Structures are given as structure tokens and as C-alpha cells.
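Here's a solo chain for you in C-alpha cells, the form predicted on its own.
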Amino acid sequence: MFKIDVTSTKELSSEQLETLAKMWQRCAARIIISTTLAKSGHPGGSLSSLHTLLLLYAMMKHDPSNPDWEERDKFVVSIGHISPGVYGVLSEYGYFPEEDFLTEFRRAGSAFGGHVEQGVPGIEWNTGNLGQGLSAADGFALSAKLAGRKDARTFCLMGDGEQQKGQVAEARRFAVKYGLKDLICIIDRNHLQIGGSTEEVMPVRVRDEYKAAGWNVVYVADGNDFQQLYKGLRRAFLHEDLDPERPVVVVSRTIMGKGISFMENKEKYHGSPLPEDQARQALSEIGLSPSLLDEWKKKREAHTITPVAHSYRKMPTPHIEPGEPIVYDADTITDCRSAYGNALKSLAEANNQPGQVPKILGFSCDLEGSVKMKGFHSVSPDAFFEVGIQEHHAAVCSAVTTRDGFVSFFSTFGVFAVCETYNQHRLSDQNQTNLKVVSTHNGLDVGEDGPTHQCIDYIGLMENLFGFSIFMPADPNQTDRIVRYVATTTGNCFVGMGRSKMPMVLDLDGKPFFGKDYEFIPGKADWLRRGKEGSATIISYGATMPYVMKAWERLQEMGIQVSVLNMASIKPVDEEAIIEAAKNGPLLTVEDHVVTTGIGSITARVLVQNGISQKLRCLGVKRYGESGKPADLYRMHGIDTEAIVEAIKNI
């Protein structure tokens, strides 16, 4: 494998330059052939960044025979659409045969997708949504720093067009604040994007913005010249004449479509492959036989793909001690977010030992007090990260750290934790992370902050993410158990709760229902009350549970028996409990959520899919809320105790 020792090589020798030129020729051919035969793809940016890719893999620590080598440097390709260039270079360095790539690129069932994916050996992080890559690189760099890997570097290759994204600025600031000095970002500055010149679409003063954020800035006037580029990258590697405590950005001036005369400086080729006749012409220009295209075309047509589940990089599974559960007594009235804060502090005390690498991390966005993370912060100051009002970056960075074995809690209000960062969670879900999103302010229960801050669509949105579980505790005791459960279980989880204080859910003897012996089991609902045969069942969860329990009491006084089913585990949902309830009598769902996309619609789906006919009425939010006290809002929206009683009487 071609390697360059940056400590001893000040400039590239003629032999090294000759080797790189031949490597470039082979990889450029792969870019042309793969995109032409797939009839789609992004050859222009792949060619402009090809010199960077070839040099980086020659300079960084990696092992193609062991892609998961623990001592490797991490490389995030933020401009995921240059996958033809990335795959071509990875095959050049021996990660896989070029045939795998050229016969399968952009074909259904193959790991070689249009944007880089972890199913391909050597890819650290699925990208595609521009502007998220630097946040991912921050996460890897932060993990290395926390683990004490002083010789570990993290690289991020970005495009100049994506510098227009606000999340990039968020990631820049975070890297400087937390001293990610071993982070090196390379920007492929070809001055073109889909719409044309970056200066015309949306001008960005790239070097000035990184300098203003506190980064070291290295400029390479010709990034398609191996010698010039190497000297710039080496300077970044060694921090020559740079602040050793700050991250480095290398801004490399390149040419889109470099090496193919009729492609150079043409924005058209950002996402347009060459037709076959021009592809043959391009191969000839770079000194290769045009017949190469025909040879690979035959191989591609003859190749049959056997779809398999994509393999992902190994993710360490940390052993987390759950700690001792906290049980709040029958007379306690508190909020679920305080119970969350107490549980998180307890987990930190059990797992984050002073002087050792922490196991649990906490990320907040200027809401440490409101989301009750102060206790965690006091116990584990080095494991707590105040990201500021930068939710997009926080969502990605926190998720990425879990790929290196940390259990990370990202906490903020529902509108920020779900609505604002949905796309970030979607990408993390595709990357199979282990993120714990704990949202402390959901629904109309947020109250006086009004409709802009009342997240009423948290289930509807999070249900779309295949790898996320959704849990909504009924009271502080159940909150404690759920938080400990998600901390000790691998997988993405969303835990939501309201803002208000509430009483504990009690059993018929007046003792906490979720007492010392209670164990939270995902996919298992809780029968808080059992009515007689033929009686209705109220299905609810979270902040509406106190209203449901009061309604149960009033109905009892009226001589009307009902069952109460707490659906704290919304995904996975307890279908058996719903079916049992439906076979017994009518159903009423009650929730502080959009009525058409919450537990009501889930219940209806379960009934229909199982061929069960039963009366079902759904109470929930049917319009944006107002600014007011939660109790008043629940009354106005028909989800308070009186509305529940009337609904049961009607069905």
C-alpha cells in the first residue's frame, strides 16, 4: 500500500509523484466508468477532489486489511455525493476489488450507493445531507480526545457550496470551544455548485469565516497539484507555524471535472454523467483505452447482485451500571424532568469515575437547568457539553460519539429535540447510533410559552425513524426506570415528557404503582386499573395520565367501571394489550398530541390489521395551542378530566 511518512518527507519525490499520477489515472477512469454505466452520479466533484483523497489515504493511519482497526484515523466525507471518487480511491488502496464497485455502483441491493455508506469498507459515516459532516467529524474528534488517544487525527472533506449551511458554523464553534486540535478539515474549493458559481448562488468568505471562528487556516492555491497540496496537508498534519491547540482547515482551490478538458469548470458535471461516446473520449484523454468502458459494461451487465443486509462498522457496546432506582413516595408531587435529572446524575455516579474515561456523556443546548442536567454536570463536568443554541450540531455530534462506544444523552425541549432536528436524527438512525434523545417539554403541557414551543407531533415524527424506540413515562417513578433502561440498552431511543409537576400513579392500595419492584419492559403496557367484562378501556400515556386517573375516580363514583391502560412504550407498542382491551369493550385514547398521528392512530392500525371491530374514540390535539396554563389548555382542547368522563359516557 502506498504510504507517505509526513514526519520525514518534506516534499514529494519524483517517484512518489509518478506513483500518484498513475493512481490518479486509474481512479479517474473509475469515476468516469462508474457514473457513465450507472447513468447517474457526480463525476465533477469526484474529479476535483481526487488529488485530496489520494494524498489523504497515503498520509493518514489506516489499514485496508482491518478497516475497524482501533488505532486508525477517522475520515468523514461530508460531500457524500463524490462517492465515485471515494470508492475508486478505496479500491486503489485495497479495501475491496474495483470490480465490486464498477459492477454494482448505484444498483439496488448493493452497498455502493450514490452517496457514501458504511456498508462499504472504509466508510465511517453515511452522508448525503450537506452540512452535517463537520458535526460528525467533531463527534469523532471529541471521542478520541475523551479516550485519551493523543495520536489520533480526524479528517473531514467538505465542499465549498455546503459552507453556506448554518450547521457548519455551529460545528466550527464547537471544535474551537472544546479544543479539537487534532481535527483537520479540507474544503474542495472549486467555486461551483449545482446552480453555478458559488459566488452567484450564495457567496461565502470561506477562509475569513474559519479564521473568525478561531481555526488555523491553510490555503493551497492549486489543490490539483500533488506537490502543492501535499505541502499544505503536511503543514496541517504537523501544525507548522500554526496554533497547536486549534483545529486546522485546508482550503484547496481546485477545478471541477479536473483532467477532462470538456468537463473542467462546468457546473453541469456536478451531477451529470457522461454519455458513452464522451466517456470513451475522456478515457482517451487521460491516456487509457476507450475500450475499457465496453469491457466494464459487459461485466456490469453480466453481474448479478444478491441483496444482503448492509454491514456497519463495529460499534463497541459499553457495559453500563443502572444504579439504584429512585422511588418517589405516594405523597410526592414533582415533574418527570426532575426525575430524569436525578436518574442521569445517579447513572453518572455509577459509571463515570474520576480520572477514567467516562461512559455516559450529556449534551445540552443552553437549557441545562430546564432539562435538569445540572446534577449530571456537577458529577461529571468533563462528560458534559454545553453546545449553546446549536441544536442541529448537538444532535449529530452527540450521536456520532456513540459510534465510539459512549452512551450519549441529548436533552432539550420537544420543538428543538424533534421538530428542528428531525433530519439530523434521520441520518443518525441510518448510521445505527446509540443516541438517547430526552425531550423534557412536550405537548400543550408546555403551557404559557405558547404554540411555537408546544411540540405536539413528537410521536408522529419519531415513528418514521425505523431504529428509534419511543417511550413516554406516566409519572416520575416510571421516568426513573425508563431512563435507566435506555442507558443500559443499545439503540436509538426517544424519551418524552411534559413540563408540569404531577402526582405519582398509585395502585388500589395507595402505593406507588411503579414501585421498587417495577421493571420497565419495552413493548409492555401497564394495566393501571381493570374494569369488569364489557367495560371500556382508556389508553393513555405521559402528561395526560393524572387527568385520566381522576376521570377513573369520577367514573367509579358514578358506578361506571373502566380499565386504564398506560402505553408508556409507544414504539414498540403492546399490540396484545390493545387487542385484549378491544375484545373486552370500547376504547378511548387520550393524549397530549396531534390526534391523527399519535396513540389513537396506532390503536386504530392495530385493530384494523388484526381484523377487530370495536368502538374507538380518540381525544387529542386538533389545532395549535394557545398561551396559557396547561390545565386550561387541556380543557379548551377537550383532553381534561371532564372531557374524558363525557367521552366514556358517550361510548
The other form holds:
Number of protein chains: 2
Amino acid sequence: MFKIDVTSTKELSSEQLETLAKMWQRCAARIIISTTLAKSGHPGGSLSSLHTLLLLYAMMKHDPSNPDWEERDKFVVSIGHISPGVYGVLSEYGYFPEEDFLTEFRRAGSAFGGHVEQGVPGIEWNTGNLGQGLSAADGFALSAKLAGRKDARTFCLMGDGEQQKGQVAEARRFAVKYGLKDLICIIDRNHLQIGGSTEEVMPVRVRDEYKAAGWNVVYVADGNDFQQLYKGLRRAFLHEDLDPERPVVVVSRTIMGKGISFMENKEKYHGSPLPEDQARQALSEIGLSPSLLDEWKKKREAHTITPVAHSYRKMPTPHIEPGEPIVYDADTITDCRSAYGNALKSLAEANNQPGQVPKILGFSCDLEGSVKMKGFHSVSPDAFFEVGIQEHHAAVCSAVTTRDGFVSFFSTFGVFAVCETYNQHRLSDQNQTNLKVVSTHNGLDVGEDGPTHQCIDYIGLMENLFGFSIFMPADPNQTDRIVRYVATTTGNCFVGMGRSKMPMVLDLDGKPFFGKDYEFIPGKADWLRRGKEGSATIISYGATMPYVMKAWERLQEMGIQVSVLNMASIKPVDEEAIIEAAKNGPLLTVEDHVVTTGIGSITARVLVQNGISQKLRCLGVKRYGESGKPADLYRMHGIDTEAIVEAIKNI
Amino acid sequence: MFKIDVTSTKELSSEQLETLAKMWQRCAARIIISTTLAKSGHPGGSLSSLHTLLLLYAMMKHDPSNPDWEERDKFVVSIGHISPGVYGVLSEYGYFPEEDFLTEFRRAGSAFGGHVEQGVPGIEWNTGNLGQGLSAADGFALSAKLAGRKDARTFCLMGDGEQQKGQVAEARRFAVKYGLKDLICIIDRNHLQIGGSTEEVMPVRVRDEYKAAGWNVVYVADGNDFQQLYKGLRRAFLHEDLDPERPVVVVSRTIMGKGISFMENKEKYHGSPLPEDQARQALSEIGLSPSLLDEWKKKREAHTITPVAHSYRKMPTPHIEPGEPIVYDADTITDCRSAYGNALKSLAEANNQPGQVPKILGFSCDLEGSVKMKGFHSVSPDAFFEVGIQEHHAAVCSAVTTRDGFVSFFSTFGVFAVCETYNQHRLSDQNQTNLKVVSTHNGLDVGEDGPTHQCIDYIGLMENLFGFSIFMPADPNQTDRIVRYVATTTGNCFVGMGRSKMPMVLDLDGKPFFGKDYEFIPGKADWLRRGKEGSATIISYGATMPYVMKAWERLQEMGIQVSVLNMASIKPVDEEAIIEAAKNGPLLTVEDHVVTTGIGSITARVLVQNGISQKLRCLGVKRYGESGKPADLYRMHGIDTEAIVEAIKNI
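Form predicted on its own done, so how does the form predicted in complex with another copy of the chain look?
Every component of the complex follows; first up is the chain already shown.
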């Protein structure tokens, strides 16, 4: 494998330059061939960045025969659409035969997709939604720093178009605040994006912005010249004449479509391949036989895809101690978020040893106090990250650290943890992360902060993310157990709660229902109360549960028996329990959530899909909320005790 | 009403200063009293910004007796949580009696919520999710510029904490690109946010960032000194020694809790009110009687809220010509996005007259070509806005312009138009805007760009926004009619389509089903085919429709009769049609969307809620997609013609 020793090599030798030129030729051909044969893809940016890719893999620490080598540097390709360039270079360095790439690029079932994905050996992080890559690189750099890997570097290749995305500014600040000095970002500054010149689409003073954020800035006037680019990259590697405590950005002036005369500086080739005749011409121009195209065309046509030929990087499965459950007694009145805070603190005590690499990380967005992370912070100061009002960055960065084996908790209000950052979680989920999104303020129960702060759509949204579980504890005891469960189980989870203090759920003996012996099992609902045969069942969860329990009492007093089913596990949902309830009598769902996208809707689906005909009445939120006390809002929206009693009487 | 003539007043007279001091005293008292009596709210930032608020309303053009005065300046309070300060000052200037505010603040049913809302006279835009305010102000400034209102200014008051949000950087660039020189932004720089010092939470070099973005920067060293602040604001108003073509930011150094000695510089008071005893002490300290608190307490307790006492600003209902529908004949094969582009261009021709203020605006995010806005752009160059890869800003800014009577189309891929910007649409929806989100690339049908670009959750998400309709045309003809419908009807709409070219939907005579005489009616499904009694019905929409129609043909050939119901109107949904179908025979839903959150789920809900027992089988997407040709992906995910035929045979 071609390698350049950065410390000893001040400039590239003519031999090295010759080798690079040969490598460039082969990779450029792959870019042309792959996109032309796939009839889609992004050749322009791939050519623009090709010099950078070739040099980086020669300079960084990696092992193609062991892509998961723990000592490797990490590289995030934020501009995932330059996959033809990346795949070509990875095959050049021996990660896989070029044939895999050239015969499978952009074909259904292959790992060689249009945007880079971890299914391809050598890829660290799936990208495609521009502007998220620097946050991902921050995450890897943070992991390396936490693990004490002093010689580990993290790289991020970005486009200049994506500098427009606000999230980039957030990631920049985080890197400076947390001293991610071994983070090197390269911006492929070709001044073109799909819509045309960056100056016409949306001007960004790229270098000024990075300087204003406190970054080291290195400028390379010709980033398609190996020697110039090498010197710039080397300076970044060694922090030569740069602030040693700060990250570096290398702004590399390049040319879109570089190397193929009729592609250069044409935005058209950002997202369009060459037709076959022009592809042959391009191959000739770089000194290769035009018939290469036809050879690969035949091979591609003859090749059948075996779906998911390449597997994902292995997900780390850290061993986490659940710690000792905290049981709140029957008389305690507290909020679930305090129980979350206490559980998280206890998990830190059980798993994060002073002086050792922490196992559990916590990320807050200017709401450490409200989301009750202060306990965790005090026990594990080095494992707590205050990201500021930068939720997009926090969501991605926290998720990325889990790919390095940390278990990360990201906590803020539901509106920011879900509504604002949905698309960030979506990409993380496609990256098979192990993030714990714990959102402490949800529903009308948020109260006086009003509709902007009342997340009433957490199920509606998170239900769409295939890898995420959704858990909504019914009281502080169940919160404790759910938080310990998610900490010790691999996979993305959303845990949501209301803001208000509430009493414990008790059994008929007046003891905590989720007591000492209770164990949380996902996909298993809790029969808090059992009615008699033919009784209706109230299905609910989370912040409405105290209202439901009071309604149960009220109904008891009236001589009306009902069952109460607590759906703490919304996804996976306990279909059997719903079926059992429906076979017994009519159903009433109650939730502090948009009525059409919550448990009511899930219940309807379960009934129909199981061919069960049963009455179902759904109470929930039918308009945006108001600013006021939760109890008043529940009354106004018809989800309070009174409304529940009435609904049962009418069912 | 107290007014300062900015042109003639170089500095404030002692008389003016005295008046302001008196006003300050009354408003400070209102801040203390309102938050203490509500037992919640944000007094610290309200006091910090009070000088600014008082001066702004004296300097800007507005009329408390006519809050909707068309000639007024616009003012966006991006830090919506300083509502006690804003309400206090609005009442001081005569927008409403202070009693309305002091007796109702943060009480359920009142317009005087925790974060400012348009229900309160004088408020232009509901805020609360930090970081969106500057985008809103950009929108108002853009409207004023488009309307040719040369003397109209737009103001935005922001916090320094929210400078961390990435969206602010996007809005900054847009203001420079589009020359929004009459936009004046004031940053309340008190160096505290809820989590503590801004330097500890997440440092931002505020002035450097604005300079790097090309803004004029004015610094006020003591923003709690009326004279100093006035001079700074005046400089901004008059562009004194500033670049006349660029917007201005006034960075005003202030003190959180200013004026109450024991509140000053304490982050605690960002979000916590004083207890009653300290509130009395605070009133004494500013020279008022402590008994004021008790007087207002009594009044507050005696007061009953009449829900929604204050109505919203009137929504402008612009008159839009629908233009001449374009009918694609039976043989045409094209994509819905081209039909969208053609319809939008024709709408521009019918409504945007050269040399006059345009009625319809278009916003693109670096995808003008892909989303087919080039035609619109060429007809109405001044009404088209290329925002760059800045979707958060684009979503808010485009929505805000509709509050000034423009009809705005915001177009990009579904992943950016919905997943990335959901929370922006959510706040716009709470602001009752008239935005047309037309997303041209949705579903697995996006194809080779792979899972990051395949929006398969547009219904799942948009279903949660109460004010949004959801329309999914079945072919280019229906697209044309839906686009004209949404342009001419007030309210937020989402219109989604796949990427692929498709044939027209034809009737049994081989003529376009959505032909010359077709009119789109929301909430009305289309019976594309009618089976016989007992026949199953296939319910589908959008990009799967060609596969469904082929399945229908195939089934016909096999002698199996089915009905085909096109649900172009997903929200509102045609419950009657679903009921009719279910009464006739079993149902099969087919969609290129997450199977648990799309039309299948909606159908299940309709069945259960109407007490109808019927077989329902749902085909849809059950995992993230892959990169490949749509037809291959449809096959792999079991939503192609073959799978539909099989499902019908098994039902």
C-alpha cells in the first residue's frame, strides 16, 4: 500500500508524484466508468476531490486488511455523493477489488450506493444529508480524545456548498470548545454546487467564518496539485505555525471535473454522468483505452447482485452495569425527570470510574438543570458535554460517539430532542447507532411554556425511525427501570416523559406497582388494573396516567369496573395485550399527544390487522396547546379525569 | 404615545430620559408582578432587554390603535420568552390595558402566553424555538422590499445564547445576499443563558461572526443606558458610517435582571420568577409600593379567562388566478415534478405582472433544476429566491412572506422539505401561514440517491401539523390541478410526488382520468376503477399508482375484479370513500411510505372509528431503502405490481 511518512517527508519526491499520478489515472477512470454505467451519480465533485482522497489515505493511519483496526484514524466523507471517488480510492488502497464497485455501483441490493455507507469497507459513517459531516467528525474526534488516543486524528472532507448549512457553524464551535485539536477538516473549494456558482447560489466567506470561530485556517491555492496540496495537508497534520490547541481547516481551491477538459468547471457534472461516447473520450484523454468502458459494461451486465453483500461495521456492545434500582415509595411525589436524573447519576457511579475512560456520556443543550443532568455531571464531569443551543449538532455528535462504544444520553425538551432534530436521528439510525434520546418535557404537560414548547408528536415522528424504540414511563419508578434498561441494551431508544410531578402508580395493596421486583420488558404492557369480564380497558401511558388512575378510582366509586393498561413500551407495542383487552370489552385510549398519530392510532391498526371488531374511543390532542397549567390544559383538551370518566360512561 | 423622531434627535433630551425612566419603572414592575403571580416566566431577560424594547417602540413606525396598519415597521421578538417585557411595553404604548396582561399572563385560554403569540395585539410572529427569529425577520424585510416599501424597517431582537443556533448563520447570509439593508437586528448581549455564562455554555464570537458574514456591526457598551443605546440604535436606523446596502446588527451589552440589585447577573432569573417577598422588595427598590403586588394578586384571582379573548391577526387572502389547466394527453409520459414546474410557471404568468409587485414567490434550496422551478424563475426572476443549502432558513423565511399576502412555494426533496425542516413548519403552522411546501422527490422512488434521500415518512410527519393539508397527486394531470388548487386556496399545504416519469392515469375509454373537466376537491378520493359487489379495493396514491394500475390490468386478465381508489387527498381524508370501499369488500393499501404511518394506518383508524369490520392488508416500506432503480426497490420491498397482484389473490 502506498504510504507517505508525514513527519519525514517535507515534500513529495518525483517518484511519489509519479505513483500518485498513476493512481489518479486509475481512480479517475473508475469515476467516469461507474457513473456512466450507472447512468447516474456525481462525477464532477469526485474528480474535484480525488487528489485529496488519494493523499489522505497515503498520509493517515489505516489498514485496508483490517478496516476495524482500533488504532486507525477516522475519516468522515461529509459530501457522501462523491462516492465514485471514494470507492475508487478505497479499491486502489486495497479495501476491495475494483470489480465489486464497478459492477455494483448504485444497483439495488449492493452496498455501493449513491451516497457512502458503512456497508462498504473503509467507510466510517453514512452521509448524504449535507451539513452533518462535521458534527460526525467532531463525535469521532471526541471519542478518540476521551479514549486517550493521543496520536489519533480525525478527518472530515466537506464541500463548499454545504458550508451554507447552519449545523456546520454549530459543529465548528463545539470543536473549539472541547479542544478537538486533532480534527482536520478539508473543504473542497471548487466554487460550484448543483445550482451553479456558490457565489450566485449563496455566498459564504468560508475562511473568514472559520477564523471567526477560532479555527486554524490553511489555504491551498491549487488543491488539484499534489505537491501543493500535500504541503497544506502536512502543515495541518503537524500544526506547523498553527495554534496547537485548535482544530485545522484546509481550504483547498479545486476545480469541479478536474482532469477531463470538457468537464472542468461545469456544474452540470455535479450530478450528471457522461454519456457513453463522452466517457470513452474522457478515458482517452487521461491516457487509457476507451474500450475500458465497454469491458466494464459487459462485466456489469453479467454480474448479479447478492443483496447486502457487504455487512455493516460491527456495533460495539459495551458492558454496562445497571446499578441498583432506586425505588420511590408509595408516598413520594416527584417528576419522572428527577427519577431520570437520579438513575443516570447512579449509572455514572456504577460505570464511569474516575481516572478511567468513561462508558456513559451525557449531552445537554443549555438545559442541564431542567433535564436533571446535574447529578451525572457532578459524578462524571469529563463525560458530560454542554453543547449549547445547538441541537442539530448535539444529536449527531452524541450518536457518533456510540459507534466507538460509548453509551450516550442526549437530553433536552421533546420539541428540540425530536421535532427539531428528527432528520439528524434519521441519519444516525441509518448508521445503526446506540443513542439514548431522553426527552424530559413532552405534551401539554409542559404547561406554561406554551405550544412552541409542547411536543405532542413524539410518537408520530419517532414511529418512522425503524431502529428506534419508544418508551414512555408511567411514573418515576418505571422511569428508573427504563433508563437502566436502555443504558444496558444496544440500540437507539427514545424515552419521553412529562414535566409535572406525579404520584407513584400503586397496586391494589397501596404498594408501588413498579416496585423492587419490577423489571422492564420492552413490548410488554402493564395491567395496572383488571376489570371484570366485559369491562372496558383504558389504554394510556406517561403523563396522563395519574389522570387515568384517578378516573379508575372515580369509576370504582360509581360501581363501574374498568381495566387499565399501561403502554410504557410504545414501540415495540404489546399487540397481545391490546388483543386481550379488545376481546374483553371496549377500549378507550388516553394520551397527551396528537390524537391521530399516537397510541389510539396504533391500537386501531392492531385491531384491524388482527381482525378484531371492537369499540375504540380515542382521547388526545386535537389542536396546538396553550400556555397554562397542565391541569387546566388537560381539561380544555378533554383528556382530564372528568373527560375520561365521561368517555367510559358513554362507551 | 411617546415617540422619538430619529432624524432630528441626535441625542435624548433630559425630558425624554425622564419619560423613559418612568416608563421603565412601570414596565419593570409589570415584569416582576406578572412572573411572580404566574409563578413562572422569564424576568431576567425581560429586564435585560427592557431598555431596548422601550426605545424601539418610540423610534419605529407603528400605531397601537391599528396594529395591522399596512405602513408599519415589523418587529420580531426572537427571544419569545421575554414576553413579560414585551407585553409590559406594548401595554405602556397603548396596545391594550396592562390589566389584560397582568391578570392573564400564562393562564390557560389567554393570549398572554409564556412565549409571544400573534393573539396579543402588536405581536407579529409567534416565537419560542430559539434561532428562528432572524429568518422570520428576513421574511418580513423581504416582503417589504418586494412591496417597494422604501421607508419600511424590520427589527429583530435576539438573545446572545441563541446565536449558537446554526439557523442564525443561514439567515445572516440570506439578508446579505438579498440586500435586506433595512433589517436591523439587536442582540441582547448579557452573556448569560439558562445554563450559565455564554462563555461556559458555548462561546460565540458574536461580532466576528456577523462581520464575517458581511453585516454592519454597531456595538453599544452599555445597553441598559438609554442615551448610549439610543445613539447606537440611531446609527443603525440611519446607517451612519455604515455600508448603506447591508443589514445592521446592534450588539448591545446588557445585564440580566438589570435594575433589581439582587437579580443582576444571575442566570437563575433567566427562567425563574421571584417569590412574593422578594418581588415586594424589588418593587420597593424601583421606587414603587410593594403593595402593588398584592393589589394585582387580588385582581388576578378575581379574573376569569374568556378563552381566546384576543384573536389572531387577519390572514391575508390574496386573489390568485388559477390560470389555464394544462392537460397531458393519454400518450404523454412525464414526471409529476415537470407538471408542477409547468403549473407554477403558468401561475406566474397569470399572476406576476412584470413591473408590478409579484403575488406568487418561489424558494429553492440549491435544487432549482431538480424541483423544476426554472420556468417560474424565468417568468418571475424577481419573485424567485435561491436560498442555498439552508433549508431551515428557507422554510421559515418563505412562510413568513405569506403573512404579508404573498403565496409562497417552497420546493426541495422530501428529506429536506419535511424531515429536516419539520420543526420550522411546526412553528409556521402555529403562526397560521399560507405556505405551499411542494416536495418533488419522495419515497423509494427517489431511487439511486439511496436511503438518505428517500423521504418515506412525509405523511407520518405532516399528519401531526394541524394546519397542513397533505396532497399526493396520482399523475402529472392531477399534479397540475392540485398545484393550481393550493395556489388559490389559503392555508398551509404539503404536496408530494415521486421522482420518476409515469404514464397518465386513464379511464376505461383510454382518456386521461384527470382530464379537462376534472376539478381537484380536497377530502375527495377518486374511484379510478370500480369492481363489482364484493370486490376488493386497492387504496393507493402517488408514485405507486402506475404499479397499482398495472396490477389492476393483470387482475382483469385473470378475471379478478378489483376497485382502485386514489387518495390524492391524504389530509383531509375521504372517510366516506373508505367506508364505501370497506362495505363492499376487503381492502389493500399500497404505498411507497413507512407502512405503519401512512394511508394503511389512516384506513385502519377510519374503519375502527366507524365500527366497520373488514379485512385490511397493508403494503408499504418496512426498512430503510437502498440505492438502486425504483422498480428494483419496489420489487425488493414488496410494493410492485407482482406483490400487489399476489396480495389481492391472497386477501
